[in-house]
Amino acid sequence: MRPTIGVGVIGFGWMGQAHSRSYLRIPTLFPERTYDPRLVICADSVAARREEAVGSFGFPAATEDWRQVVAHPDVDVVVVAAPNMLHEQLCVAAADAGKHLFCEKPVGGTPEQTVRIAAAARRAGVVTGVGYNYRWVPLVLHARELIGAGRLGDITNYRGRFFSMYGSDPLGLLSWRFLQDQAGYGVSSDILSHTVDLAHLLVGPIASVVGTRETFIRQRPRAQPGEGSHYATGRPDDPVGEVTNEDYAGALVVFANGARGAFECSRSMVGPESQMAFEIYGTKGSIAWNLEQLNELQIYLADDDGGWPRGYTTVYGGDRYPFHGHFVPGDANSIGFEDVVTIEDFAFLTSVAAGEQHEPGMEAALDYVSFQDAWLRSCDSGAWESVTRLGHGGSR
């Protein structure tokens, strides 16, 4: 018989929602789990979403208030989607609690609550999951097991970004994303946290950083209470409010190993919808994939080359790619986001369920932090800023 795993979830938006979802399907899904996931309680502070946590999605009980969620018997892993701001005192109230954590990126809102969170959680000796779900797309695990074996060659160039219109509308809601003192910072800490995790993941570490910043769109419609989502707009008469973090990130970096790259994040621009893509060099070849074609890698392989005509092999996801098998079979039979997001939860309660440490884990946010902060200095002094490890023996 397997063990059951409880689950709590903190903030019942989109992906409080959507982490939910997935629990509930993974026994659907994959026969080889080693445990059975739970709903045990949620908590929101608001009452409609509170109501279908347990009309909709079968928890037992839900609550305004978040302690609840910490203190529950039954609950073993607490799941923080709440806005950034707040995720240092979820998480290290959960940890302290000796309740195992998944928290989404980039876990605090500043770097400083994100190194004080990994040191909590490194105190409690809790399993620590962190929502880099892009990780997880069974074309971007094809992508790294080519690199590891050495088919690009040795990397020379990688270029990453995320280009995004959920904040490209001057009536998009002043929901907690644009506010610093809810969010944190802006799109380097919502969707530039993304990018740089797969470029560690794929590359490596970043000795150093340029960076520049901008907000664009400088006043939005206040949001009322409930009316959260970023893709949320109001009325042109609405009263507005200032939007206080940034709407563009770009950054020009040196890996460790020598590679360059260059880094660009909007959350405001007009053309593409949701682009978080990445473009990867060698000596030998070279690989590109955007979530906009979740489903397609580009490969170009010089050891391949017969002759003309030259050019991309455009791969379709299929079962023959990590965890795409368990969603549909054959080749070219598409998954989407939350089916990635499903694979990320499976696999940090299957660490959970073993006692080890996932990955990515609070390590992987500090590596993420470390490098923001070193983009935050370059964007005041206008000069090149070596990336310098927080935490551990490098905390503030």
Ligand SMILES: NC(=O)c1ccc[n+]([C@@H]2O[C@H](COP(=O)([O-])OP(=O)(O)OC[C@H]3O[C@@H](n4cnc5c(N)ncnc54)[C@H](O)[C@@H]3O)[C@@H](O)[C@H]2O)c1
Given for the second form:
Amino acid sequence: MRPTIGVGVIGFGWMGQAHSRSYLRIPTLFPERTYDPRLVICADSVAARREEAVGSFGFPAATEDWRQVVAHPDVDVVVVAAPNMLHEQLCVAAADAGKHLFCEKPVGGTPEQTVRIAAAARRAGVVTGVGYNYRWVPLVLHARELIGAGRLGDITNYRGRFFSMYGSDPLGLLSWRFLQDQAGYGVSSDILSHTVDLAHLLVGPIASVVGTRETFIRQRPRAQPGEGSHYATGRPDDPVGEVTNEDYAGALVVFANGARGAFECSRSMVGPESQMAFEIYGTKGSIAWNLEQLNELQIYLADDDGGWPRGYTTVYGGDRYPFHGHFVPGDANSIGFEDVVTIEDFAFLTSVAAGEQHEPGMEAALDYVSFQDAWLRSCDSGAWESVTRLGHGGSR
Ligand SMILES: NC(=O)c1ccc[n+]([C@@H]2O[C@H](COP(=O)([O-])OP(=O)(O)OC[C@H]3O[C@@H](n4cnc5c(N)ncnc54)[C@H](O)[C@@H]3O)[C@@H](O)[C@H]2O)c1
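Got the form predicted on its own; any chance of the form predicted together with this ligand too?
What follows is the whole complex; the chain from before opens it.
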């Protein structure tokens, strides 16, 4: 008999539901697991979502009051998938109650909040996980292995982008993501966090940054709480409200190892639909990956055979790469976004079961907000700014 890990979920929108589906199917996908996840209780402020949690997902209970999740004796792990500015209150309460904590990125709405959440988790000694799910894409893990084995030589430069169209329609609803008091920062928290996290994983820490930001669509139709998703649209005659955080974030960076990098993220451009992508260049080769082709990696290795003509090779995902075979056997049978979330959740609960700190956890969250803090300073000063480590052992 495996021990049970009781899970309580706060926020039952896109990601709360995605994680809940993951916990339900971990037993069917991971025979080597050392535990069995059990859904215990879910909190959401919208009644229809609570009904769905109980009626369709099999949560024994759902509540409007997230405190009941944190206080529930059968909950071992609290999963925070609510809007970012609620994260601090939820995460600190969960840690203080001694619950292990999985929080969606960016953890908090501001760097200061992230620092306080990380401090609470450290004080409580709980295992933490952070929703940097793209780390768990099998082909990204393979890219990391190739880089670690020196196949690209010395890394010289890195380009990361997250171009999403979720805010490209001016009639896109003014949901929480577009409001500083509910989301905290805009794309720098929402999607630049993923882009920089992958750069941290694949290249290493960033020493300095010069940044720029802009809000291109400044008014949007007002949304009702819990209405649709951030892809939902309103009507031209709906009352409008002001967008209060950034649509676009750009940065040039110098990594601590001397490599150079460029990042761009946008939610309002027209064309690229979900280009969470990177290109990484070294003295002996390069690799490119793009979420829009999650199951493909482009690889160029200069020492492959030395013959001409040469060019990038497309490598298809398959069961020879980490975790892929848990979902589908063979080569080029595709996996998708939620499969990656399931790998992420399996790995986090494995750390919880072992009582070991997880990676990525709060340290990875602090790595990102330390970068974000310097990026924000640079957006204001217009100058290059040094990245100073926030949090434990850092300057704040
Ligand atoms: N890792 C990823 O790929 C990824 C993708 C999307 C979102 N996210 C993150 O996940 C989190 C949630 O984003 P989402 O897209 O799922 O948002 P969403 O709007 O789809 O869902 C948020 C849910 O929280 C609920 N909620 C609001 N206030 C609440 C409260 N006081 N108590 C309980 N529930 C409350 C809302 O009713 C809604 O159902 C954010 O931190 C976001 O940055 C991560």
